[in-house]
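Heads up, the chain below is alone and in the form predicted on its own; it's given as C-alpha cells.
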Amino acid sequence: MKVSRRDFAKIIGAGALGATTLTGAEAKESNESNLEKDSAIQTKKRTFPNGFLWGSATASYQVEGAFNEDGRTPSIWDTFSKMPGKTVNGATGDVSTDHYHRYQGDVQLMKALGVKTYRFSISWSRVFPDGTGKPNPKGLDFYNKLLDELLKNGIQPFATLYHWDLPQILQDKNGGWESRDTSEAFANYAGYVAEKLSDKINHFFTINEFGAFVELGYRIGIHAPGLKLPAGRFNQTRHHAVLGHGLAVQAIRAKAKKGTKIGLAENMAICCPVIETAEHIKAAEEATRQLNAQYMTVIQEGKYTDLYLANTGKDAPKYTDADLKTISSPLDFVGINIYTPTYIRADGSKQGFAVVPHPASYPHMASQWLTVGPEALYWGPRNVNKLWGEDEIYITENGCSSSDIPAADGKVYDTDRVMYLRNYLSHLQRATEDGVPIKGYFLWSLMDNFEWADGYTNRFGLHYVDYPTQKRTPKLSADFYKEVIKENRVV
C-alpha cells in the first residue's frame, strides 16, 4: 500500500488521538492551560525593551510631489527621471503621493498605526533654490507645518537632511559631489535648517545611504545624476560625500539648539557569519570594517583602511589629515538601513574573510536585489556596537517590496511582507535581548511611493496608494505592524 506524506500525517494524528485517556472536558482544560503557558513564554521571549521607538519612514522626492511649487527648483532626480529610459515607464516624482498637500491625512495614518516617531527628509532645493545663498522661507514653511502636525499628534520627528535630491544647479555648477564646493554648500544648508528647526526636531541625520547615491549615481549610472566616472574621480566623489557629512555635523553642532542629536543613516554591507562559530563571527566583524571602508569605517575611525588604500592604488582619494578629522566628527547615534545580508566565511587569505555568493535559487522579494536574510537585523547592529562602541543605534530603514494587488474587498493581503517583517523583527528582538543598544526601528515605508528608477512598479508601503485617486488603504502588513507596536513584541 502506498502512503503519501499527507496520509501518513493523518495516521500519526489519529494514533495520537487514540492514545489519549483524557475526557473531552479534561483535554480542553489541559489544552487551554498549555496554550496560556505557551503564550506567556512566547510573549516574554519576543518583547522589546520599554520605551523602544517604533516608527515609519519616507523621503522627500519619493512622496512630496509639488515639484515646482512655492519656490522649489529642480533636483537631480527631477532632471534624471525626465530623461528617456531612466525610470520604468518614464515615471517621475512630480506628483507621487502628493504628500506636500496631503500631509495632515498622512499624519493620521501614522497615528492610526500607533507609531511613536517618523523619519522624513527635507528637500534641499525647497529651502535653498540656488543650492546656496538666499534661503526660501516658503520651503521651510512646509516643514514647520508638518512638524507641528506631528508633534500635535504625539509623533516624534527624525529629519534627514540629504536623501539624494541634490539641487540640479549644484550638479551643473560643481559637478555635484565631485566637488568640495558641494560638501561646503551642504554644510551651510544643514546648519541653517538645524538652526531654524531644532526647536522641534531633536534628531538630525546628515546623509542617507552614501553606499547607494554615490555608487549608483556616480559609478554605475542607474540613479541620478547618471554618471559613470573613472575610478580616480569616483573615489574622490566618495571622499567629498563623507567630507560633506563631517562638515554638516560641525555646522549643526554650531547652529542647533543645545541637546540636538546628530547621526547618519547608512546602508552598510551587513556582514553575517555564514555559520555562527567563532572563526566565522570574527571574519564577519573584519569584513564589516573592510567592506564599509569608504564610508562608515572612515567616519567611525578617522582613517581609510590600509586594504582600501591598497585596493584603490593610484586611484585612491586625495585628502588631508584635517579632512579625516572633520569626517570623523563625533556622532550621537548611528542609523543603519538594513534589507539584505552579505554572508561571510573565514578563510586563509591575508584579509581573513571571503564573501559567500548567493546561489541562483536564493529567495528574494518582488525586487530582485532584495534577497531575504532575517539575521541581518541581528548582525548589522551587533557588529556596529562591537566594532565602534556605538551605544545609540536605530534601524532607520527595513522593509520589502511585494506584488501588492488589492483583493475583491479592496484590501491588500501582503502575507509575504508580513512573513518578511515577522522574521526580521525576531532577529532584531534577539539583538535587543543580547544587549545590543538598539533604540528604535523605522519601517520602510509608510505608504507606496516613487521607487527611484523602478518608478511605481515596486511597492514598499504599509498603505496601498491608488495613484490616480491618491486614496490610501492599510494593507495586512499595516494591521501586523500596528499590533507589534501595541504589544511591543513580535506578534
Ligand code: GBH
Contents of the next structure:
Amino acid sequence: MKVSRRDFAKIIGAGALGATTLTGAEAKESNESNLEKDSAIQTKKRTFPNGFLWGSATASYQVEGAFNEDGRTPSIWDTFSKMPGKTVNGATGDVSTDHYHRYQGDVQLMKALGVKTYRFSISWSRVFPDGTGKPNPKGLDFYNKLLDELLKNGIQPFATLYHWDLPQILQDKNGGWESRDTSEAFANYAGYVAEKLSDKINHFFTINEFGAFVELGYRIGIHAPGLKLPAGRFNQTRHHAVLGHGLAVQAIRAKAKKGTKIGLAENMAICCPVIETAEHIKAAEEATRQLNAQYMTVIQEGKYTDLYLANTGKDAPKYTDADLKTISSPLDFVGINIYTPTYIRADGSKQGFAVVPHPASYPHMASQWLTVGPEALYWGPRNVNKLWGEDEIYITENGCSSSDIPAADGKVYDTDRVMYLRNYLSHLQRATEDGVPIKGYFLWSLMDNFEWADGYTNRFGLHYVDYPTQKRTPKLSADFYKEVIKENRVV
Ligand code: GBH
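Next up, the form predicted together with the ligand in place of the form predicted on its own?
Every chain and every other molecule in the complex is listed next, the one we just looked at coming first.
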C-alpha cells in the first residue's frame, strides 16, 4: 500500500506534519510497522472473556407506546408526563417508539447488531390494571410474543419487573412507595410474572435504580409522582422500596421455575479513587458502602450503616429485624447501571473519605449530568465484588446522550458516543482482565426513546429514531458496537 504524505499526516494526526522530517519512504515504513504492532497489541490485550454477554437495553414506558391498549391502565408516568411543565415540550410516552407494535423489526435490529442478550422491562399496569388483585388476561400477551421472537432469533432475554411505571391506582390508594402495601403488591406482581414467564426468562431484575426513582420522584419531585416529601416520610419510602425488592426476591424464588436467577439493577454511586494509590482505593471502598447505604448496602449487608442512621437521626426509617432479613434475601447476581464517576479521596475524618466535587470545567456529554469518567466501569464492579463477594456482575446500563443530528446522507456520525464507549469499554476490559467477575454488558439504549423529564430531546440510542415516520437508522455507534461484539474486544 502506498501511503502518501497526506494520508500519513491523517493517520498520525495533522499537527505532527510540520514537525516531522521523515521522507515518504521512511514514513511509510514506520507507519506500517507501528500499525502492525498496534493491532497485535489490541488483539492480544483488549479482548473480553469467552462467552461475554453483549447486550442492549430499553424500558417499557420509554419505548412501548400503546398506552391504553389491551387493558393497560395509566402508570404514574402517564399522569406525570401529562401534567403541564413536567417534561420538555410536554412529551409523553403515549406513542414513543411504538415498540409494542414494532417489536419484530426491533428484534431484527438487535440481530443485525449481533447482541446476545436484551434487557427490557415489563409494564406492571398491563399485567395488573388494578395494581393488584385480578391479572389482565391480555397483560402478558405482548411479552410472550416478544420473548418468542427473541428466542427464535437466539437472543437471551433479561427482564426488569419495575422500571418506574407504577400503576397510578397504587399511587392514589397508598401513596405509592410511601406505603408498605405497595411493597407487598409489587411482590405479588413479581411472583405472578415469574410463574408465568420463567420458562422463557432465566434472569429477572426486581427493581431498576432505587437511587433514581425514589430520590427524583419522592424527594426532589422532578420525576413521577413529583413529590417532595419531608425527610421522615421520605426515608420510609426508601425503606419500602428496598423491602419491595426483598419481598419480590422471595416471591420469585417461590413461584419461578427452578434455576431462575434473581438480581437487581442499581445506579449506585460509583466511587473512584482520585489517584490509584492504596489509601485512596481504600477510601473509595468505604465510600461505596456509605454513599449507597440506603439501597445497595442494606440489601447486601442486611443493615443500615451506623453513619446512615446517625445522619438521618430522628428521621431514620422505622423497621423490624424481619424487614432487614427480607431486604437482604440472597441474590444470584447483581446489575449495576454506570454512567458517571464519583471521585473519592482519603482524608483524616472519622468516616475516612471525602467526595471530591467536579470542578465547573469537568467534561460532560449532551446531558449536563452525564459527566465522563471511563474508570467508573473499572471501579464500580471491582468494589461490588471486593466488598460483598458478588461473583456474577452485569453492567445493566451504560451509554450516553449525543446531539445526534443526521448528516446529509441520513446517517448520524456520533463520534462523541463512540469516543465515550471506547473509553468506558477499555476500563471494562481492564476489569475483566484483572479477574473481576463481570459476565455481561447492556448498552443503553437499543434506540432513541422517551428520556423521562427530558422528553425526546436527549437521545441515547444506537439507532436513530425519526419519530414522525418511526424509521430506525443505525448510527456510527451501532457500527462500532457491532464490531466490538463480533471481535469480542475494544475496537
Ligand atoms: C438511567 O438513569 C435509567 O435507568 C434509564 O431509564 C435512562 O433512560 C438512562 O439512565 C439515561 O438517563 O435531571 O439533572 O436531575 C440514569 C440515572 C437519574 C441520571 C436521573 C439522570 C437526572 C439528573 N439518571 N438523572 S437531573
